[in-house]
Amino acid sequence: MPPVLVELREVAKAYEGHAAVRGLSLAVEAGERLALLGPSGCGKTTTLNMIAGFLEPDTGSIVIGGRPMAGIPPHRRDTAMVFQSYALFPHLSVFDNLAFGLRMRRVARAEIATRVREALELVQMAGLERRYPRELSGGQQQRVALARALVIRPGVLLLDEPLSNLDAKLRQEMRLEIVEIQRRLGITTVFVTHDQEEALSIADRIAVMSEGRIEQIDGPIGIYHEPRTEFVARFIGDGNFLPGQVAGVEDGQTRVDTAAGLPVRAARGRQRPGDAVVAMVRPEKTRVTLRPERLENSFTATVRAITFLGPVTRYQLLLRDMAFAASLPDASHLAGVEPGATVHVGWRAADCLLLDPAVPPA
């Protein structure tokens, strides 16, 4: 198992009373792509900004490389940031952003020229030494700052929302560039963002935050399909959420006494018979048919509309009072049904998970 390179212990910050991190715990591998993930306000960038020193913890540890950064100003920690907005000296060209922090560390002219050199060729920007930042597209500046960062070669490299400026293909490309860079150095990287995609197609592990919390920290894989609360099944992916109560528990599944009036049956769970819990199926997990099917969940509905996505075909469903969607990627056995007609949703147990309710914060 790789070493830890970068452990927050009990980690706190508050801004005039208001808590933006709670008793943060967090331990990053070498060599590990971290992202930091959740809506506006959850922590997420103060947590960052700590790692990199340019605000102190009210209270907690924070340890890079085994030293403890207490009092340890940014620019000697082993860590270099991108910044949502780039941060490029507008006035510097190319050439002289990248050489900036290199001469800060009072590197030899020689070796500058080579790190300068190194590191625009890492992120495809050779022969645009001489440009300034106002000649180039927002695609270059974002691999302008990456190689800035790159080029003092820090043992951490933290991201700060660094791809939402880009359009949408342009986002894609540089997660591609992002992952073969990172693998290339196996430098250990952590990065911020909102954007669930981004963090499932660059992530080893995700920490999913709210409320200055990590409510779940995972693999890709693990966060998507076993959710443990119901924060984290909404802000990853779709999901239809139906609020209950155990009722009990027999054959390996968990029978569920939903508020719409349905039973539905679940995968076996922790929760007890008398507890709380959300049942929530993914869209895609569901069969949509004009017959009932032999599945443990299956139910009448109406269909309220029906939308076409090139690679599924996504139903809106009413199911008893509540609203349900399902996307097929073969729709061709509901041919000719229509809005108002009644139709069949069904799902496996095995495809039910349960989660703990939502909790509001303190």
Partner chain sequence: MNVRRLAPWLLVAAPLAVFVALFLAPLVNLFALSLFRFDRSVGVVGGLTVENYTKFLGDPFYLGILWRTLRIGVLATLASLLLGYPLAYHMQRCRPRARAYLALLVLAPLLVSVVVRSFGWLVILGPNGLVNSLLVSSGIVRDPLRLLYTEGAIVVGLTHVFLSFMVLSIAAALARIDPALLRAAQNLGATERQTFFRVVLPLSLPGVAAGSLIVFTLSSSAFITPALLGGPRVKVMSYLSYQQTLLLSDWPYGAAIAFVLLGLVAGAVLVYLRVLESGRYGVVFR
Contents of the next structure:
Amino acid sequence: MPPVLVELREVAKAYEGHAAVRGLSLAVEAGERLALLGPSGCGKTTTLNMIAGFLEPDTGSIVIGGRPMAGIPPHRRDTAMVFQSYALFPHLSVFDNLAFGLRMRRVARAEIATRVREALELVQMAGLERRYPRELSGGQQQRVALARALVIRPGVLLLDEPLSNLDAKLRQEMRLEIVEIQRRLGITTVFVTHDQEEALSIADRIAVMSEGRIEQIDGPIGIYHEPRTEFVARFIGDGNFLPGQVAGVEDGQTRVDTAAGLPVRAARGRQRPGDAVVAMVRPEKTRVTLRPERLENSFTATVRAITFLGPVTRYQLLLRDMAFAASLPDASHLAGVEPGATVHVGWRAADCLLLDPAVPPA
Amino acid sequence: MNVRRLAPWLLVAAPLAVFVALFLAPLVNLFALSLFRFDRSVGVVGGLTVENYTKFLGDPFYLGILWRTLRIGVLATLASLLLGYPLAYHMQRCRPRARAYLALLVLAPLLVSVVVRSFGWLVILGPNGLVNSLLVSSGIVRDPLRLLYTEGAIVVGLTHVFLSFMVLSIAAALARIDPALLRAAQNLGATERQTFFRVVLPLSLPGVAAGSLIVFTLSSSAFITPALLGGPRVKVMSYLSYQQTLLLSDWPYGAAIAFVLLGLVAGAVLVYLRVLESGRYGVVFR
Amino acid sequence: MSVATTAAPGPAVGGHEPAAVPRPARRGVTALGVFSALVYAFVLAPIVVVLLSSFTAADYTSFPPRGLSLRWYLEIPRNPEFVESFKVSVVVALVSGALATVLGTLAALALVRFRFRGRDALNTFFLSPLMIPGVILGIALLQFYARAGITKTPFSLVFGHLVITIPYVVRLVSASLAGLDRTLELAAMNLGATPWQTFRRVTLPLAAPGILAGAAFAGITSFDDVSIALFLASPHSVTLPVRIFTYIEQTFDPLVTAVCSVLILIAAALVVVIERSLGLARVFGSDAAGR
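Let me have the form predicted together with the partner chain next, following on from the form predicted on its own.
The complete assembly is shown below, putting the previous chain first.
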């Protein structure tokens, strides 16, 4: 297992009485790409700013490369950040922007020239040294900002919503490039995003944050397929959420009586009989058919709307007066089904996860 | 011509008429007057001549007043800059609420007439004023110093009167700096001091330039403050022009002096525009 | 039970992200703070000194004042020329302020809302009096009036002040019109409002703060002006600042400190009123910096 490079221990930070980060612990391994993912206000940017040293934690400690960071100002930390707005110095050329950090480190002139050139080549911006930030497109500015952070060869690269100012197409391209560059340099990277797709496509591990805490930390596949809490499941991807109570455990399956009165069979969970749970099934894990199928969960439902989305067709159903969504890659067997029709919807117990409810029932 | 094309001209017709009648025409008239001759017994005599200008530019006494005006303008600008920049920087670093109160403190004096504020300096610098009281009672000097009616007094008064403009101008430029830039500098290894000199200062230069232009043009053309704190003894261009026209009735010469002063102001504006377009930090201004 | 799409409803708490400007870690007294305090003292010194010395009991102005009395305030009503001048100043300020507001708003509307040949030149023209020294304007106007045979009346003063007040109105109203969301007007017209109704019900209310700020600035500029009024005032209509100016040129006895103090108190009251209604920074901050 690679050594831990950045460690946060029970870190907390409050602004004017409002807790932004509450007792957060996190270990970033050397060379990994870790995403802090969450809605706005979840404390992810505050966490990043504490790692960079722009904010001091109220309690807890941050250790980078084995060195406690308490009282160490930003300019003496081995971190480099790419800002959401890029924060390129408007009065300096591309070259001088890249050279800034090197000059602060008193790097020799000749070496500055070499390293700046190398960094620009790395982000495919060679030849634009004499341009000013305002003369660059958004994507170019993004690359320069990345090069400016990389040129000082930091121990940790911090990215604050790095792609949020780019258009959709450029964003996809930059995701790939960031991963490629990071792989080549092997640099430990922590990035903040509110975009689940971005986190899933860039990160080795994702820490999903909510209200100043980490809800779950896992690889993209684990986060998506095995969310532990309702919050994580709702934040990443779509789902059908069926709150209820564990009725019993048998044959490696859990029986749940949902609040709506459906008997649902789910995969084995940690929960015990009597526990409040939320059963969740992803829309793409469901089957919609004209006749009942032999599945652990099978119910009749009414079609409310059918939306063709290209790769999938989405069926909005009414299952005992509740909205239920199913996404089918192939809906040819349902040709002729119109809104109002009765169909059968089903899913396997193994595809039905049991989650802790986001808000405990009163 | 349709209504859409006519509309703006209908809107500006009245204000434009006022400006042509009360601004353009009087200035053109004054300029024409500066090209006339004045005879003490007859009064203004027709016939175009640049005599008034050559008289001014050829006389060391009058040129001395021009230099003094320029000097006072430059000194007041420098003083406002030295006092104003730290003030604006400090203001910008305060919390928003404190900043609002400090801004109020800088702005409030603008509501008090220049006459009253200059008068305040008469009281402070006068023979029985604050400064002399302190000096005499502490035994530093035996007799009150003559502080009034000096160039120094004028510079102090002008600095006070126009300092607010410098502070506002610099504070506005500082406020426009993206805070992320300061973080970026620190993140790249710059100390607070290095961040200031390499990022904040260069990016605030447009405010410094604009503030300097404002303070220089206002203080080199100011009338009330130099008249009260310098009086007839320490004449500046505006006072000279006032004296020639209103007190000595030599209108053509007074008019010529007014246009020399106007040339000085216009020169400052041209210098400012040059700085704006060229120079090392030209990129900041664009 | 529901279908969640993308983002879950996050906590409703916003605006608690880190403060924008990194502030000094250590609070308390710094060299910068001390220096700034001294500069603020410099800014307030003459005003405070005038106020305090007006309470002197002596026959001459001094600081610190000798004794403590209100005798020089009681002296003001015995000098009707000051009271008379105050009235003249108020009337001139109100009339020229009102006229300047109307004329300046008209010009701003044309300059912001229309694209036409000569627009940039007009814009520069309307702002140019700010770059012309007041004394020169005063001399030019006086000479022009004399040549045109216009006698000095309070109205000649009002007209003179239009030239120095309209630019401020044009500037402040332009700024407020330019910042106005144009789609609001389009929405009004789309809902059936005529251009006039749109102007009356949407544009004007939204631009009102800018117009009021322009009016306030125009009035104050007119009231405080000396350079122009000095030349245009007739013996019967001398504004208060001019009266004070000519008085101080000869002598500065405590009577004038009392008169000046009254002006300072009026200004202080104005500060409170403007700050409460429009915000002083809005009136001065936006414009004065670009003067």
